[in-house]
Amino acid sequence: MKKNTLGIVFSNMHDETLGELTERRTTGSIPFGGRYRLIDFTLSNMVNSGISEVGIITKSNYQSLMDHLGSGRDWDLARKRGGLCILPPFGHSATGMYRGRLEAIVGIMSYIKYSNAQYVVMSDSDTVANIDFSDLLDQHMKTGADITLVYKRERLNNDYPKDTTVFSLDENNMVSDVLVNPFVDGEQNIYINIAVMSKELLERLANEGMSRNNTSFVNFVLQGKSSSLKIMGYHFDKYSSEITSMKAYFKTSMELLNEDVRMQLFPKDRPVYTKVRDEVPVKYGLSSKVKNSLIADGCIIEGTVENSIIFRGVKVEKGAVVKNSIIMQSGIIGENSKLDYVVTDKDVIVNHERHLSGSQMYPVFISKGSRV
């Protein structure tokens, strides 16, 4: 049905307020869950809604990006025609990188044109949500709108970053208003970086937004075109969380251990898909404690493991206690080793003995490679 829509994925648009998680690679490739990258939802969203035809819109950093997605035909998005495009960066002939949205949407013009779709839906890939497209666009037909926006109702906090946008809605459900980082209370209409319109528009609006030296989709488009445009809301009120800091990677991770999450995020009729790979079961030892844990497979657990989230490949040695704490790949957490609130990139060893403890608040963590 919607075979007429093309999706542009920006890959990277948080990647500096990211910290060491994205040091040596791009938001949409940051590990998530035991076995997904971030960028896993956004593309199962799009196929999963029938959208077939998407670009991958870099930045820097992507190779790791690259080895996930391959030809994307773990997306079912291993085509002749459409299917996955990885778009390398160009932008702005000073430094060869895009300053905002609409200059990298004008430095792929050529990838957009080419396309024969009617319909463009951009979406960041940091927003870890299942959103049936399919509706957002059945509205934006339904309405004539020239743009639809998602959002959801929330109350601002200091989690959100600087650039959070929020907006007002009239009793048309058009939107009014827009702030960025406003200082407001109570709830809000907080927009998740995901936007359709017609192909045509987002060209015009790209090209004159460029004439006008202005490369900010929010503050060009959204702000300075919202009297103009017919610019609607579409609320999406099942679980969503944007992972804009490590804070917040943190927190949206440890939610994953509730299961009404991962049943909203997991629905069996739109599965969220990922590089395949084949792995043995995981391995219990006959000392090993597991409790409110995620626990990918290929793993070795011997030790204790609580309220944490384990990914592939990891081994947890006899009596090492392992709580609050998020191992990603191939990690080892050593004898009598114990972990609280600590977050370990890939590919780490934790030696025998060590204990190491953050907050909830202030996990500790530890980069790619690294040896403790």
Second form
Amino acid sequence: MKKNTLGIVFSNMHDETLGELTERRTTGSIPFGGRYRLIDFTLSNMVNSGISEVGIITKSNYQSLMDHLGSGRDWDLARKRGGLCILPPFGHSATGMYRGRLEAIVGIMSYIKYSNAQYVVMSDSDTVANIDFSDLLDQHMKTGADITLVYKRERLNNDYPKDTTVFSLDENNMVSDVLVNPFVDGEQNIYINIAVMSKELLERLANEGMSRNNTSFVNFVLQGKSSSLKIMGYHFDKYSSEITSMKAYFKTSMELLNEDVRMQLFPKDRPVYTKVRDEVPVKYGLSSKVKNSLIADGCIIEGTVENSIIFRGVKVEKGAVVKNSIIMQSGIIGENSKLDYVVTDKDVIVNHERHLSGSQMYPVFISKGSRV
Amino acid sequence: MLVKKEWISMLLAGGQGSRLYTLTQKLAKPAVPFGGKYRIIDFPLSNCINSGIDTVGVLTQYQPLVLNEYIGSGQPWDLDRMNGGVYVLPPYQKSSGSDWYKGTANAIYQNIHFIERYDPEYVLILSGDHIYKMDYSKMLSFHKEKGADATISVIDVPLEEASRFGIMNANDDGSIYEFEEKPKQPKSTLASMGIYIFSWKKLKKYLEEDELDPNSSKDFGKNIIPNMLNNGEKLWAYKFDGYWKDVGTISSLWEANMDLLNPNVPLDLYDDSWKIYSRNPIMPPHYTGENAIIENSMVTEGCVIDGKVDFSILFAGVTVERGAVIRDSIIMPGSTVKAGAVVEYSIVAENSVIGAGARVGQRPEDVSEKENWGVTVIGDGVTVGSGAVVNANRLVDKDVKNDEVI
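Mind sharing the form predicted together with its partner chain? What's above is the form predicted alone.
Below: every chain and molecule of the assembly, starting with the one above.
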């Protein structure tokens, strides 16, 4: 059963709300958690659930994503049958860039048609969670639903983006009222943009949506078809976080320092795969001090690190103090410099004796390759 | 017929490595973990690919399971090739004369067909129990330049240690006139590193002749090299002056690991131009807790540390609980050191558990009879009970009960 499922990942959703993080990359290729890119979570969830055929829909800035994914081997997706397929925008005179998820599906219709899969799991790539899709598929088949939507229960706050979808459920777990970004109080069923349905239904809905000039999956399918289709909810009650803003990025990163969150995100039997970099273990010097931090391989730590996430291949030199910060791949923090609430993108060099500090709400962001 | 290769490599990984005792009970010596995320064989394999060799035969006959699984398709070393790549070559049944590998030379002899498939001009013979970074292509240039039949890589060792090695006595220009295996009175300090380049046609002839000699022990050092010298073949010594260490004993394995923490030792694993590749663990970055104190150590992904780690090497997925102390030790993948335990001068093998408050190993200064001091080894999957004491120089391969003293 599981073998017959196709995964479709949207790699560009929420690019526009993430500011500098997606200046030169897609949402899916945002570095996260010391050694990952956001898309690693979705891809690993699929692979760990037995899905071995995954199409990744891209829109723009996808060079870094392609570099990260390569042939898909590091996710065990370099396959003769199925495997990983990156789907760049396919334009001809009649179509341009896609506007909504449904239009994006139409753009890759030939890829979907070619697949032997019976079911399709559709997912954005900004969800940090370890979700067992086979359990989702089991529920979907058992209930005979047309579409099953994954949701979590949480209060809506200002941090949620404008396209957040919430819905109500009746006593039979059927989705009834679907609202986008409503003014509501209290705990809501928040759709986390992961849905499962049969391939045939997806094809039919995509074509129908296009013929009615509606490009949005939420609007055309979830809002428009909730009475004619059997749309049901799947409650995901473990840790999940959507990276839809810089603030959410910082907050979610820092939550990794919580042991319970790490246990839920990185269980031993459902590992999160990522591109292998063949880094050396971390080397700690004689004067190093580290506390409550996550440190990836390839780093050389000779200074102080507290409450921080340190990516692969970072150097923290003697006397440097890094607190409450995120230092992405191959950064160099010079001697005696001090960083507090700072996010440095890849390949940033902070010279000796520099002091940088932001605040929890507004961490200082240093863009890729800069020298401070 | 496959595409011709200029040179290929044959890696002798067969040894049980009995001097590593409990560490090699379930795996061959080249598969012993080293340096936080490597296994010994990563060094010769990475040297091969970095030197431009894309075809490697790995000869093994002792506990091949772990080694086989580890090498797999060869992909981590970029040795999964359409033409060539890495192959594990165990002894196999033939229509006549099937046998185990009887010696290093016999192992190569039994795989003549493998070598001939690539029709190489030169064959590089390596062993799987040394830690070093070496550009074999420079050695090949030397071999060609000298017009040698065999080139043997040598390293200068202190005179007092020379009698532990095979010693090459060479003229000033580097040509070898004599070879002595572990001489009592060494005439030179040029020790063979167990790295040979042979012109294949010559080697094949000597292998075939040696096979017919019933008195031969079928060994490169004891038979092939002396026979070639006696027949006046051109043997040259290629001097290597970098870091090279045999890790065939517990103490040398411990020392070689500790060398990685010494900034004065010329073995730089962080050099991107000569990476050492390995099969990577799939684990999150390591976490250092509120009470962690880590100094002068190497720590790998997947570790969770809330104790004190000093002058030590921690492999992937090691847990060090609050109040535990690890000093001058090597903790292999997946092991746990529970709260308040103290581990000093020890090697703790994979998936072991050191119970709360236990004490494993001793510093040399804490032992009354200095000659009895040595590194303590806790074997694969062993549980040391809480409050137990394991003194210096112990090799533990069975569980130790709570509060037991051994």
